[in-house]
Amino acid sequence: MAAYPSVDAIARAAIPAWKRIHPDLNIEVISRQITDHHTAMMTALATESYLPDVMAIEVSYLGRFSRGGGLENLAQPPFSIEAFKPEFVPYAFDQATTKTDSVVAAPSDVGPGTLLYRHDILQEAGSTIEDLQNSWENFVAVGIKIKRASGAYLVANASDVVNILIRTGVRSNQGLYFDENDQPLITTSRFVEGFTLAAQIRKASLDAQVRTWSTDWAQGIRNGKIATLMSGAWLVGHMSNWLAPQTRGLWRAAQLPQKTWAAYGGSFLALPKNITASKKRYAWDFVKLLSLNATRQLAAFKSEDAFPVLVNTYHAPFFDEPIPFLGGQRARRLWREAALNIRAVQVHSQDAFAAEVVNTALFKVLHEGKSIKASLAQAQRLLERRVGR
């Protein structure tokens, strides 16, 4: 199996269970960093060489891989994954389903979006979590209070709110960046509102202007200079284990502002078409062990913060346990609600490129003073040319 962190750790942890089913068959897990992994898998599919029997795919790459034609359609026999569809959280299964009803991968974990906030900093500002959540206007207003009271920034980067707002109000037949006819959606209200709010936050100096996973970003989380984070629920595990364990008890979790339901990340498991039938049989067995076995799903949740895709795990006692890092909050209940309310957006082979184009457009607005209308229009034209090739 070829994978990336922490899907690799989840796969290795499942090997003892695999050996009980197939004692004579060994599992080798080849791991690379996430970008290197997907580059290697694209090359392997294109050249039909060094193909793994099972490959992990992160959701942001799913559109590109699904259109390549190199993955097995799991909707067809002998896999017939449609029979298991009711067992998966709906949006994850839908994300792996193409317009022609092919299912190119099995979901293995999801990333329900959450708002993480510093409870102590919010109290110091005389505000409540409801103030942060009620509306985006209130979100900014609370940010001004926080800055005055503690000097902390409301968000790490103004682009964080864009990533939420462009996921709000996506129609069922659309993707984030393209509609069902491959036409870019960059000049629609979702992007205009996101860019406008980001510009307001930047103008009021409410963002730390640091990039996610940068040293400054990590330091800002540790020293209380960043008051809120919008990310997947899995971030809490990183914060607790290595990112900011010294802030234990100071953070809380909530739903995203205006009860926006959004996903951050998620993993899928796929089978290359060009492996032998005998390998496919066992590869499918391993995919089922990782994706459809409740015990393995809960084990991955506990060890790697990989939120389960199986809805029959959602009433396990672990969901009701307090989380010490969040001051004893039973936050997994919130994340369960989010996971069940998220709706799938159509993936597109140019999603990754479109994200880069939108980020560049936002940079021009925030750093170069370009108008929002002109910047979005330029991004729209660029993507129109890209898909019109």
Contents of the next structure:
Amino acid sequence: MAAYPSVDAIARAAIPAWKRIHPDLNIEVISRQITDHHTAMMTALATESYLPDVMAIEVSYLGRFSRGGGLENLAQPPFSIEAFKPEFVPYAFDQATTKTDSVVAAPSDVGPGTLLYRHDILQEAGSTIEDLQNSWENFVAVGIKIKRASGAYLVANASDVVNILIRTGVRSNQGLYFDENDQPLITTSRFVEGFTLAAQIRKASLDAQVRTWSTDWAQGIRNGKIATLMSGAWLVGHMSNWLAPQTRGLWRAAQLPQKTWAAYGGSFLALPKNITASKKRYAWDFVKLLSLNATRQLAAFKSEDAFPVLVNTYHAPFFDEPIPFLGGQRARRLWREAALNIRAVQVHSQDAFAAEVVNTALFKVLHEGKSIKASLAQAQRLLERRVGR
Amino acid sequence: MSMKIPKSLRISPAWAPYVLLSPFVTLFFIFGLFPLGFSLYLAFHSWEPASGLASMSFVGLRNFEFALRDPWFWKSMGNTTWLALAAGVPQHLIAIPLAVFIQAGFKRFRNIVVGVYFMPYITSTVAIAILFSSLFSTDYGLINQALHGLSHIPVLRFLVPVGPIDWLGRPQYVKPAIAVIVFWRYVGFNVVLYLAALQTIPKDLYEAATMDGASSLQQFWNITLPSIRPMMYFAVTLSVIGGLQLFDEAFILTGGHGGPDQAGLTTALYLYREAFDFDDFGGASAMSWVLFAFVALLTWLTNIAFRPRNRSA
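Can I get the form predicted together with the partner chain as well, since the one above is the form predicted alone?
The next block holds the full complex; its first chain is the one shown before.
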């Protein structure tokens, strides 16, 4: 199996259970950093050589990998993954389903989006979480209060809110950036609203203007300069383990503002077409062990913060346990609700390029004072040039 | 006592050159000629890599047409040229006098001094990435701290920016930040080249000039510079080729993305992203051949600028 960090650890931890089913078959887990892993997998598919039997794919790469015909359609026998569909959290299964109803991968973990906020800073500003959540307008208004009371920034970067708002109100059969006919959707209201809110936040100096995972971002989280974070539930594990363990007890989790449901990350397991039938059979067994075995799914959740895709794990006592880093909050219940409410968006092979173009358009609005309409129109034209390549 | 090789294992003199050359030729074919040929082939094809090699289809000149009309490609060419000039020219303007200074001023410790300057050239890019990301950090970086310190000096107060600079988050600062790293990495390499050239200049030329009353500056302009001209040609050509293929420094400092508003997106980085991030191997290959034509053109111009002049006139 070829995987990237966290998924590799989850796979290795499943080997003893695998050995109990197939004592004579060893599993080797080849691990690479996430970008290198996907480059290596794309090269393996392109050249049809050095293909692993099981290939982990992160959700942001799913569109590119699903476009080619290099991955096995798991909807067909002998896999017939459709039979297991009710067991998976709905959006994750739909995410792996293409326009032609092929299922290119089995979901193995999801990243329900959550709003993490500094409880103490919010209290200092005399606001409640409800104020922060009610609407995006209130979100900004609370941000102004926070800045006045504590000097902390509402968000790390104004672009964080765009990433959520463009996910709000995506019609079925539509992608984030392209519609079902491959036409870019950059000038639609989703983008206009997202950009407008980001511009408001920037104008009021409510964002720290730092990039996610940068030194300044990490430092801002540690020293209370950033009051809220919008991310996948998995971020809590990182914060508690290495990012900001000293802030233990100060953070809380909530649903994203205005009842927005968004996913941040998620992993899938695919089988390359060009491996032998016997290997494929065992590879499928291993995929089932990782994706459809409740014990393994819960073990991965406990050890790697990999949120389960199996709905029947959602009533395990672990979901009701308090999380010390979040001041004893039972936040997993929130994330469970989010996971069940998120809707899949169609992935597109040009999503990576489109995300880059949208970020650039936003940058021009926030830093160069370009009008939102002109900036989005330029982005739309750039994507129109790309379609069909 | 000498061991005799059995006759059957002996290579005939006629075959010996081919056998001895074969390791290089084999490696060159695999890692040199084949990728070149394959990239040229790809430049005329559309390819969905996740579908395997069989999915290639011939598209004629469409990839070149796309490359030449792609705004981001031209933006990357502009960035690359800017960086090649901003990082390349100072390298030589500093390396030449520095080499002269090291040659004249250091006898016993010359190798240590040269070693210090050469060190960045052989330092791992990962170490450089960690070092410079930390140095260029907005709120906690040493560079902004130093600038802040300078702002307390009355004379410098007006020259130093008031607030911390977001080096990697603003287009106007990303390119200078990359240029600084490129300069820092390669100035030592050029010093080594120029030192080697300086050591080939006969000492009696300087002795004769001193006796004729020539000043140090006159000796530098009339003896040193003309004598190291062939090395300047070599070093500048390397800088032109290296500068136009700039990848590592831009990649590590911008996290592989090219920075805000693609300000740090060099052409080499863009065509890498085009292939491996955006899956357009055909377009990327076409761009690489356009870049090759540009590099060839500038190398030819460098040749014209530095080729030996006819002194007979």
